[in-house]
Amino acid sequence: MIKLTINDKEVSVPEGSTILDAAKQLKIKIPTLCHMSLYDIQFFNQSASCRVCVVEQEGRNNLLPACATPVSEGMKIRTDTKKAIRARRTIVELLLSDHPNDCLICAKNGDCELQKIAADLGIREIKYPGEIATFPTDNSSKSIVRNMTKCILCKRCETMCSSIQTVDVLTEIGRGFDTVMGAAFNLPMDETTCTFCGQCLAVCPTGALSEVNNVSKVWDAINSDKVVIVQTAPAVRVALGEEFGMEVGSLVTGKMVGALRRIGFDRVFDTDFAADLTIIEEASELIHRIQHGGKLPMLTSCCPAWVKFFEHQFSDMLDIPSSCKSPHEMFGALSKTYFAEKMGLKAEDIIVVSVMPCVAKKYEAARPELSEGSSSDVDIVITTRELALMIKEASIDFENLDDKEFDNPLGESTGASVIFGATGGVIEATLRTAYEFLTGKTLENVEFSSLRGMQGIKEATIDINGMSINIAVSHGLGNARHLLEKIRSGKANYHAIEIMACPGGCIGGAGQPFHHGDLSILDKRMNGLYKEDRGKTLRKSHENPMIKKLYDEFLGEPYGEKAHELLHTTYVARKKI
């Protein structure tokens, strides 16, 4: 242990710790901007490029960046000297001199870390006006907007994209005043290997990276003569409350339904219904592969960022992923067929809106494989944050809303569908059904604890009727790469693998309320989903009575011809750029 003093307080920290680590142990706040450490996923951005965290060490003339300076025995640090405070203020004033002042209309207004530090330092004027480095805005993708004029070169996005997700799209381009974060050859995002997972924008401290905002499209749809239906993903219900000051991880399912009705949607449905349907199809596909010598392992295909990742990076293995569409896309396909038929409507009379924790779903909805003719399965995708904006715009008192129920026939769900939102949840739900399909016996203990938690890669062997089923779960695309390389080299022997692009799964999606570096928030959201699962009377997807009715009335056999037509898809080999 290394002993040092900060602001006259002694502290001992492990060797290798930084001054910032030691200060946090003493609950001494040192402002940071470029720095971010997410220990749960091994994300460390310590470039010390902004110097906002500078502190003074007794006996040294130069100031030290607290985020990147290792502690040493006997160090005496001051965070509150005139020299340190003046330097921090000057640094932020210089950053503001090269930053747009359109905060009121910025996507990050109220969530911007630069804005908050400037406010905390009491900065009320641009002290050093001058030329601002300006760059064209990249609106090429359906998911992410890049406005590099607002970039402060903290490199958090590069660290996330390259070190954690191993996609390697974003890097530093240019020199001096013209330096910018971008893709090789300054390619627009839709021409790169970007997966649109959005984890870059989840860690961006400013408005340089934001999601494509579809709120106006939704209002236009609601005010049209179309029947506008909405579906909400599992992870949304344990995060939406945060936008209204409610406790992290609060289950707000009923309030969310009530808010959506007040906004003006004609029907409010649950993506969980389609998650149950996904499990029936996915479990049936897994069993078919096992029993008929099909390609193993089978990889889950719910996550669009993960799908685009393997299309670019592992295009020689496109026969491994499940052919199942993601739940919200299955829902869209059924809305314009099964639901339309029941309501006496045509597909073109219906607009399907998805509320998702994910910005990649915006890109996914536009994939040509997920449309019938000129009509997409899903018409508009908004994020959890965008839904919160709509609720606030409509002056709805969210916290005091009465709980309401989802509409049927596409609103009934089981506990298995709810846990889709957490890493390990999809494969756990699949096993609950696959076990009973294979054995004909009742699975008494439906919780597979070995598949849960924030560990990057989890492995388990499940005994089903004397057959050992080898399972792997990963979240984060870097972990996915590790698993796929093992499979490609023949070093892994799995039957099924669940992969989610985002930390913690959908609960950590880039469309969720910003975690600002606190991943304990993801644990609380995860626990909220498991709580809802335990509170359900039915906890296995194949027990959902509305799913049984759907197959009886419309689809026929699971994994059958009509199910394949509506609920399954194909993949595309893409270039690496």
The other form holds:
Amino acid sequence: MIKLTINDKEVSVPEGSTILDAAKQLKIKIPTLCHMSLYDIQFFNQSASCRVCVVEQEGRNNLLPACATPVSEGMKIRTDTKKAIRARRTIVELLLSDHPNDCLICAKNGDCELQKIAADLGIREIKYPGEIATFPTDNSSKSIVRNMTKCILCKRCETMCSSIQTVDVLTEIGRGFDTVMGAAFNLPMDETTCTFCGQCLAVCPTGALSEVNNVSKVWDAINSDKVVIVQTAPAVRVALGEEFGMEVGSLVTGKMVGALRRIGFDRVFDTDFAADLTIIEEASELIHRIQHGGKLPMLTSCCPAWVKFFEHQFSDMLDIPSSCKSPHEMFGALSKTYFAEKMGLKAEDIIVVSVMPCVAKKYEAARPELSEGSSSDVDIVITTRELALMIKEASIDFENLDDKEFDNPLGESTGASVIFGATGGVIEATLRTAYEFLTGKTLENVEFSSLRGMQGIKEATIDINGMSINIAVSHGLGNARHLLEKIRSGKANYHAIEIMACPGGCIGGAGQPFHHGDLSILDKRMNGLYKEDRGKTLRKSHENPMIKKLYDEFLGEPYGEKAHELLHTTYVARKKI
Amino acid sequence: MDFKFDIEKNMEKVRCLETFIEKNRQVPGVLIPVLQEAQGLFGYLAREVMEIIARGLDVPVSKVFGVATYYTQFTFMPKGENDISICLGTACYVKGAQEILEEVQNILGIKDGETTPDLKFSITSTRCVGDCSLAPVVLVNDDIYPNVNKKEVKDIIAKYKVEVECYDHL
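Let's compare: the form predicted alone is above, so bring in the form predicted in complex with its partner chain.
First the chain shown before, then all remaining chains and molecules of the complex.
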């Protein structure tokens, strides 16, 4: 242990800790900007590029960045000297001198860390007017907008993209004033191996990276004469409340349904319904593969960023992911066939809007494989944050809304579908159904605790009818790569693997309210989902009466011909570089 | 600006580069020497060449590009048939070299370090060429032009290309 003092208070911390770590232990606040540590997923951005965290050390002339300076024995640190505070101020003033400062109309307005620190320091004038490094905005993708004029070069996006996701698209290009974060050869995002997971924008402190905003498209749809159907992903209901100052992890399903109805959607349905359907199809596919000597392991395919990742990085293994479409895409396909038929409508008369915790879903919805003729299964995707914007724009008093129920027939769901939103949830839901399908017996304890939690890779062996089923679960694409490489080299013996691109699964999606470096938020959202699961009478997807009805009336056999046509898809080999 | 790199035509050099990579891939910090070797072979770093390097060293192509763009020694466009070097050393600078550089850029419609799309001209600003008494100095290939003034620039360029007027409007 290393002993030091900060502002005359003594503290002991393990060797290798930074001054910032030690200050945190003493509850002494040192402002930071570029720095971000997410211990749960081993994300550490300590580039010390902004220098906002500078502190003074007794006996030293120059100031030290607290986020990147390791402690040493007997150090005497002061965080509150005039010199340190003035330096911090100047640093922020200089950052603002190279920033557009159009906060009022910025996508990150109210959520920007640069804005916050400028407010905390009480900055009232741009002291150093001068040239601003400007770069063209990259609008090439369906998911992510890159406005590098707003970038402060903290490099969080690069750390996320390379160290955690191992996608390695974003890098620092050039030097000096012209330095910019971008892709190799300055390619627009849609020409790169970017998976559109959006975790770069989830950690971006400013408005340099943001989601493609589809709010006005949704308002236009609502005000058209088409029938507009909305569906909401499981993870949205445990995060939306945060945008309205409610406690983190609050379950706001009923209020969300009420708000969507007020906004003016013609039908408010639940992606959870399609999640139950996904389970029937996926469990049937898994059983089919196990019983007919098919390709194992089977990988889940709900996560569009993960799908694009393996299409680029493991294009030699396109036969192992499940061919199931993701739940919201299955939902879209059914809306425009089954539901349309029931309502006497044509597919073109219907607009399907998905509310997702995810920005990759925007890209996914535009994939040509996921459409029927000129009509996409899903027309518009908005994120949890965009839905919150719509609710605010419509002046709906969200917190005081009465709880409402989803519409039918596509609104009924079981507890199995709810847990889709947390890492491990899809495979847990699959097991609940596969167990009963394979054994014909009732599964009493439906909670598979070994598959839950924030560990990067989880493994479990489940005994079904004397057969050991080996399961793996991973979240974060770096962990996924690790698993896939084990499979490629023949060192793994799994039957089924669930992979989600984002930390914690969809609850940590890039379309969710920003966590600002506090991943304990994810645990609370996760608990919210498990709470909803426990509160449901039906907790196994195949018990959903509306799903049974759907197969009886329309689809026929699970994993059958019609199901294949509507609910399954194909993958494309893409370039690795 | 895109310049097509013809891998077929450059196959021999590509093989040289691949052999160099193969020999040195275990050496720590080998990326910069490999980039230097590649630039030595091809005269510049084409996208295709950087992709070959990324594959060969098994590093992300974004890293190759990031490192290459950090160092001013690397260039990403082929040099033109005629390379115009403008000395920006102290003496030349004081005598108005910046103005001359700007004039060359205006006439050719490209910036310092770039090449015209027809590959006829490229502009390379340089530091002192050691001819301070003749400042400001412009070099076109191996021809030295001493005491250049802004008005002469057009004529100098015209010597190397008759139809120089086509750049005029740029």
